[in-house]
Each structure stands twice: as structure tokens, then as C-alpha cells.
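This document opens with one chain alone, in C-alpha cells, the form predicted alone.
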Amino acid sequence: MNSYNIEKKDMNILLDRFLEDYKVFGPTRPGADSTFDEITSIKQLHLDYTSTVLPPKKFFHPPKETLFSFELKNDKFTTKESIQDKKILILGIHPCDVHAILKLDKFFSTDFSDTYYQNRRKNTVLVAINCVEPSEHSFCSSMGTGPYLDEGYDILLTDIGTKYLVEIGSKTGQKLVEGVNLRKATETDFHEKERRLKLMEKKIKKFMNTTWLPRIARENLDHEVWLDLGEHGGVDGSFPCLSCGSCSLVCPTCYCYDVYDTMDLSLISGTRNRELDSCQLLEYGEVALGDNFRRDRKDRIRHWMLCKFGAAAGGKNSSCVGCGRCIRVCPSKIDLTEVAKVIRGGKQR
């Protein structure tokens, strides 16, 4: 694939090209935190962000959506699916979030194909950007998901000073830059990219040893750390888990959802909806007659962390990409990298 460079001051030219064919979303900073929002002007774009509160997962697997509507006519129910086919471009996605989308791609297509997710995915262009400043909570280098990217993008940007290196990753990406007066990338551009990414990797201060971690986690289901997390706290200064579900809701790979019907008062029409759910909530594990597989908080926090450690679903893959959002938003200051140290035999502070 081809590679180019563009002066930062000329990024509005590239954005204008994107806006010709797509509704563009990118990182903005409306307040103290960054968020992915619609972009119509280069002045709104904030590419040097460290992290957003909510991941770009919201564009593919939204917090709440209507799947279809239904209506009773002539003693028969008719349905109408709520398929969205608008074309969007997400600009400025970090490597960890791209890897999270790749994990969601696999989940929503391997055992079954989710029409709603797949339709949004095929109508979305990903313009990623390599990180130049890590979040204080990030440990993406431990998970092999950052701070730089080598797959999963249509276009990849790298800050190399006064310019961005522009690398093309797909035919769609190549078509998007055609007609834009971009200069061919030079060897110097790639040397500067490599230098900056090495410096970036050294800035990451948080790590998690993933060697044999799924097996170690599965062999420590009765470890005292789970009771401490659920009832006592004390893992590196944390408080007991509140089972609030914040970690699940900001996680870029958590895909669990609930499905329910909403009926009109006439009882002849309604909608089927789904919304994000969390295994940290008490009701999540509840079954018929009021029994519950995970009534205790220690069981719920253990279940979530086993998923992140790669010990769930047969221990095939970790669902963590090291973005650190769960650590950032946790009101109890629970840090899963510290929990990983404890179950490896480390001491609690």
C-alpha cells in the first residue's frame, strides 16, 4: 500500500475530502475529557488526546438500540427491522481501540452473524492514529495492542512533528486520498515515525505480565483476592467493588447485552430493543425462580476479570486491550494489573 505525508496545517484538506462521502466522527474536547463526536470543522478535531471516556464501540454496538418494530394486523404480526445503513468515518482512533473493534468483529461473526453490528461495520471507515502520549492508566504494550498499529485500519496517521505520515491500509483508504494533493512519504518520514514510537513506548508506566495468565487465573478461583475485592478492598489501596458496572460500560470489548420488548398501550404494536448489560450487576446472573449464579460481589468481579485475563470462554483470548478505561473510571480504584500481580503470588499492599 502507498504512504504519504501531509502538513498538520493542511489537515482541513483531508477532512474536507472525508466529508464529501461520509459523516465524520472524531475526538473532541468539549470539557475536561475527550469524546468521539461528529466533526464538521477542523477546529473541532482534537487528535492529541490520550483517551476518551467511552470507546468508539458505541458506533457499532451502541448502549441502547431498537432492533425491530412489530405490529398485529389481521391476526398476524408483521415486523420491520431497524437497519442503519448510513456511511460514517471515524477519524483518530487509537491502536488499542482498533484492536478492540477487531475482537468485536470476531465475536459478532464467528458463532453467529449479528446483522445490526455487521451492517454498521461494513459502512464504516477507520482512520486510526498512532499514540504519541499514553494515558497514565494504559498498559497496551503488555497486551500487544499498542502504542502503534499494523493492522485493521483503512488509513493510519502518525504524528512526525509538523506533519502526519499517512499510511494506506485498504482500497477504500486509497480511494479516499485520491485527488488530495498528498506528497509521497520519504525514508526520513518512516525513520521519524520509528523514533517517536520508541519514545512513546518508553513513556508507558503500567504493565501486566500476561505469560500463562489465563491458566494461573483459572487455577486460583478460590484466591483470597476475590473476597478482598468483593468485600474488603485493600488491593493496592482499592476499596471493595461496588458492582456499579462502570468497568463494563467503558470497556471497548465488553459485548454483553439484554433484550426486551416494549409494548404500546394498545398491545398491538411495540419494539424489540437491546441495551448493554454488565456481569457486575446483581440481576445479570439471575434465572427463573430467583436463583442467581453470581449473587456475591466477589463472584461477579472475579467473572469479569477472568474474561479480561483470558481465562473465560475456554481461555482462548483475552478480551482486554490495555486501554485502562476501567481503571480510570472505577470509583473503588480497583486496578486489574495489580490484581494480576497478586494472583501471580505478589503481595497486597
The other form holds:
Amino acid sequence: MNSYNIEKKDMNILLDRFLEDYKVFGPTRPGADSTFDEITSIKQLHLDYTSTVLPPKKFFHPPKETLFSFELKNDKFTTKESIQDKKILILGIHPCDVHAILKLDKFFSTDFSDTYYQNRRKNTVLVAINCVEPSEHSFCSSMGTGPYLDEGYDILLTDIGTKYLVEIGSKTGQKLVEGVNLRKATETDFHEKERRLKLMEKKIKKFMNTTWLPRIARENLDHEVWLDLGEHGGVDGSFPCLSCGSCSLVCPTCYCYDVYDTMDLSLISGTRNRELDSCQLLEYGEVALGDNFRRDRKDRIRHWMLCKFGAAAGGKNSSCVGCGRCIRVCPSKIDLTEVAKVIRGGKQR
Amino acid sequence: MNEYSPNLAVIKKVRKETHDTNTYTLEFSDKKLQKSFSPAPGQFMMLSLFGIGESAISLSGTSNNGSVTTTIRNVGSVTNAVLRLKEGDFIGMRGPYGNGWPLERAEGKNVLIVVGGMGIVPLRGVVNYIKNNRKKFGDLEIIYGARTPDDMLFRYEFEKWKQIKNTRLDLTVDELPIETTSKCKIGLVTSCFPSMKTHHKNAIVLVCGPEIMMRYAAKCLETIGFKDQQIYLSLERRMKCGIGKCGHCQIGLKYVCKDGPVFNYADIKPFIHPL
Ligand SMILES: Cc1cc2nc3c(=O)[nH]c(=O)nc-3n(C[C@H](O)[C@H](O)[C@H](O)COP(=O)(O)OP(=O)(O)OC[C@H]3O[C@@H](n4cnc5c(N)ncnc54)[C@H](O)[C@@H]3O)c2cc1C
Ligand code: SF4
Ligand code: SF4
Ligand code: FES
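Can I get the form predicted together with its partner chain as well, since the one above is the form predicted alone?
To see the whole picture, the full complex is given below, headed by that same chain.
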């Protein structure tokens, strides 16, 4: 595939090209934190961000969506699907988040295909950017999901000083840059990329040893760390889990959802909807007659951790990519990399 | 195709089973779909009541023309709304989902069915299948426990079941009202095990009921010589999708909806016993 470079100050030319065909979303900085939002002018774009509060999952598996509407006509119900086919381009997505999307792609297409996810995904172009500055919580290098990206992108940018290196990853990506006056990338550009990414890797301060991790987790179902996480706290200074579910909401590979119907006042029509859910919430495991398969907080946080360690039903498709978001938002200072150390027996609490 | 989109089905017949449970005969409105519909015993459907929601419901029977029966107990919002439906009413239905009972494995073997309460529902299809393919199977023994005799489902079929060649039906209840004429035994399903005819040699056991009952039944079966691999359980979990996407039904490394609901006891044992 071809590679080019573009002066940073000329990025507006590339953006304008994208805007011709797509609604563009990228990292903006409305306050102290960055967030993926619609970009209509280069001024809004902040490609030098470390992490966003919510992952780009929101574009494919939104926090809330309508699956279909239904209507009662002559005693019969008719349904109408709400399929989204707007073409969007996500600009400035980091390697860890691209890897998370690749996992969700697999998850939502194995055995049964999820029309809603697939439709959105099919209509999305990913313009990724390699990370040159880690957030204090990220550990992508341990997870093999960063800081370099070598798959899953249509176009890949790397900050190489006053320029971006532009690498093409797909036909769609190639078509998008045709007509834009880009210079061919040089040997020096690639050297600079290499140098910066090596430097970046050195800046990462968090690690998780993933060797045999799913198996170790499965063999430690009755480890005392689960009770500590759920009830006592004290896992590397953590407090007891609050079952708030924030960790699931911000995790780019958490896929669980709840389904509910709404009815209009007329009682003639309504909608079926889905909404992100979390195994950390009490209701998640409830069944008939008040039974609950994960009533205790320790069982719920254990399930969540196992899922992120790749030891739940989602397997690798819902395991952690090391983005660090859950660590950042957890009000109880729970850090899964510390939990991994404890169940390995490598760390005394 | 959108897997989440329910197909319209019409209620052909309603049959009262107990004070809170009915059996419904259902047919898809789409005739082509109806013709090609051939679910296996033990599979389930996602039933939809528009405006209320969806529920996982086992098939209690099938017929040659593709119509199916479901047997539904009123425990909450969807099931309560179902109970108010009449013949001719419409309902949404998608499926069938899940793996069903291992009927091929059961061929040539004696079949022991141990069920509690609603657990009889997904196994009624197996009883009928064995009846219709009698030569393929060894002896059939059914141990069925319910709360009271009036809570027993498919009572009107017990006589027919007993007449299936080489079949034994053993009924037990938790309590027996004083005024009853029923000859049921009192006790848990496991209390029927001592008088059980099925020997563990060349047998397969199919178990369905409340999880606690299945746990005890499986444990007791182990102590009388059955191997874990001979025992199959059908599990129940909260289900929001039926197709391995919503996450709710996870147990260990499996989805009950997609990888089950029927599991070999050997595979699922670490996950159903309280940790
Ligand atoms: C594979 C499978 C097969 C089933 N087959 C049948 C059947 O043949 N007949 C039948 O009557 N029921 C069956 N069930 C149970 C049935 O799905 C639930 O009773 C039903 O979904 C409850 O929904 P509701 O809206 O009526 O209750 P809700 O108002 O949602 O809830 C009432 C109570 O039921 C619990 N509940 C919700 N969903 C489930 C669930 N999936 N499983 C167990 N409890 C739940 C709630 O936590 C609450 O305690 C089956 C369940 C599964 C998983
Ligand atoms: S588990 Fe935490 S660090 Fe890992 S991908 Fe999810 S949010 Fe990111
Ligand atoms: S964010 Fe922290 S406190 Fe909240 S559910 Fe997750 S682990 Fe528990
Ligand atoms: S019911 Fe949704 S994953 Fe099994």
C-alpha cells in the first residue's frame, strides 16, 4: 500500500476531502477531557489527545438505540426496522481502540450476525493515528494492541514532527486521498516514525502479564481477591466496588446490553430498544422468583474481571485492549492490572 | 436478515394446564416460514409481546405441519401478558435457538428423564419423539416432581405416556392437599431414586428443573453410579437476545442461549455448584 506525508498545517485539506463524502468524527477537547465528536472544521480537531472518556464503540454499539418500531393495525402488529446507513469517518482513533473494534467485529459476526452493528461498521471509515503519548493508565504494549497499529485501518497517521506520515491500509483509504496533493513518504519519514514509537513505548508505565492469564483466572475462582474487591477493598489501595457499572460503559470491548420496549400513549405503536448493560449491576443475573446467579458483589466483579482477562464467554472478543479507561473512571480505584498481579501470586497485598 | 426481528405468529389454541400455566398452539402467519420450521426438542423461541418485551420459551411440542406448542407460566410482565391472550391473537416469535437434547446420543440407550416443575416442558418433546421412534431407544423412565398434584403439567397425557412400551412414570409432589384423590408420592424427585428402574449401565439421563433441584439430582445420580458424562441438564438464565450477543446468559466460558441450553454435566459442573 502507498504512503505519503502531509504538513500538519495542511491537515485541513485532508479533512475537507473527508467531509465531501462523510460525516467526520474525531477527538475534540470541549473541557479538560477529550471526546469523540463531530468535526466540521480543523479548529475542533485535537489529534494530540491521550484518551477519551468514552471509546469510539459509541458509533457502532451506541449506549442506546432503537431496534425497530411496531404498530398495531387491524389486530396485527407490523414492525419497521431502524437501520442506520449514514456514512461516517472516524478520524484520529488510537491503535487500542482500533483493536477493540476488530474484536467487536468478530464478536458481532460469529454465529449470528448483528445487523445493527454490521450496518454501522460497514459504513464507517477508520483513519487511525499511532499513539506518541500514552495516558498514565494505558498498558497497550502488554496487550499487543499498541502503540503501533498494523491492521484494521483505512488510513493511518503518525505524528513525525511538523508532518504526519500517511499510510494507506485499504482501497477506500486510497480512494480518499486521490485528488489530494500529497507527497510520497520518504525513508526519513519512516525512520522518524520508528524513532517516535520506540520512544513512546518507553513512556508506558503500566504493564500486565497476559501469559496464561485466562487460565490462571479460571483456576482462581475462589481466590480471596474477589471478596476484597467486592467487600473489603485494599487491593493496591482500592475501595470496595460500588457496582456502578462505569467500567463497562467506558470499556471499548464490553458488549452487554439490555432490551426493553416502549409504548406510545395511544397504545397503538411503540419501539423495541437496547441499551448498554453491565454485569456489575445487580439486576443483570436475576431470574425468576427472585433468584440471582451473581447476587454478591464479589461474584459480579469477578465475572467482569474474568471477561476482561479473556476468561468469560466472550473469550478474546471481549477481552481487554489496555486502554486504561476503566482504571481512570473507577471511583473505588480498582485497577485490573493489580488484580492480575494478585491472582498470579506475584504480589502480596 | 435481521435476527432480532420477530415473525408474527397466531395463537391457534389455548389449553389451561394449571392456575398459572397455559399451553398455546402457535403458527407463523408467514406460510412459507411455517412449512420450513422444524425445531428440535429442547430448543427454545424468543416470544415477543410488542410493548412489553421478549422471553425465552421452550417448545413443548411440534407437529408435522410446523405448528408448535409452548407452555408458559405466569411469573412476570411478558408471561403475565401472554396469559391474557386468546385464540386468534397475535404474538411475535423468533427462533428456534439453542442446541436441544442429545437425541442421537440417546439412541440405543435406556433413557431416564428427571424433571421438576416447569422442567417437564422442554422434555415433553423428547417423550413424544421416543414414542414415535420407539425402536431406536431402550427403556424410558420419567420421574416428575411438582409442588402439588394440581401443579402438574400435561396430566391429560400421563395415561398415554404410561402406555408407551417399556415406560415407567413416577410422580412425586412436595405437598398433598388433604381432600385430594391423587395417588402421588410426597417427596423430592431424588426420593424416587431408590425405586428407580434405570441402571447406570447403557443409560442417558436428561434433567430439567430449578437449578437447585438439578444440582441435587445430578449429585445423587453420581452416588448411585452414573457418570457425569451420562447426565445432561437444561439450564435457565436471563436471556435478552437468545443469540449470544447480550451477554446475560453467560455461565463460565459459555452462553446458555447459544452453546446450550442443554449441557453435559461434566462440562458445566464447576459452574452450577455454588462456589
Ligand atoms: C432456555 C429457556 C427456556 C425457558 N422456557 C420456558 C417455558 O417453556 N415456559 C415458561 O413459562 N418459562 C420458560 N422460561 C423462563 C422464562 O423465560 C421467564 O420466566 C420469562 O422470561 C420471565 O419474563 P417476564 O417478562 O414474564 O418476567 P419479568 O417481569 O421480566 O420478571 C419476572 C421474574 O422473572 C425473572 N426472569 C426474567 N427473565 C428470566 C429468564 N430468562 N429466566 C428466568 N427468569 C427470568 C426476573 O428476574 C423476575 O424475577 C425459559 C427460560 C429459558 C432461559
Ligand atoms: S478493561 Fe479497562 S483497560 Fe481494558 S479495554 Fe476495558 S476499559 Fe480499557
Ligand atoms: S467502575 Fe469501579 S466501582 Fe464501578 S463497577 Fe467498575 S470496578 Fe466497581
Ligand atoms: S441470551 Fe443474550 S447472550 Fe445469551
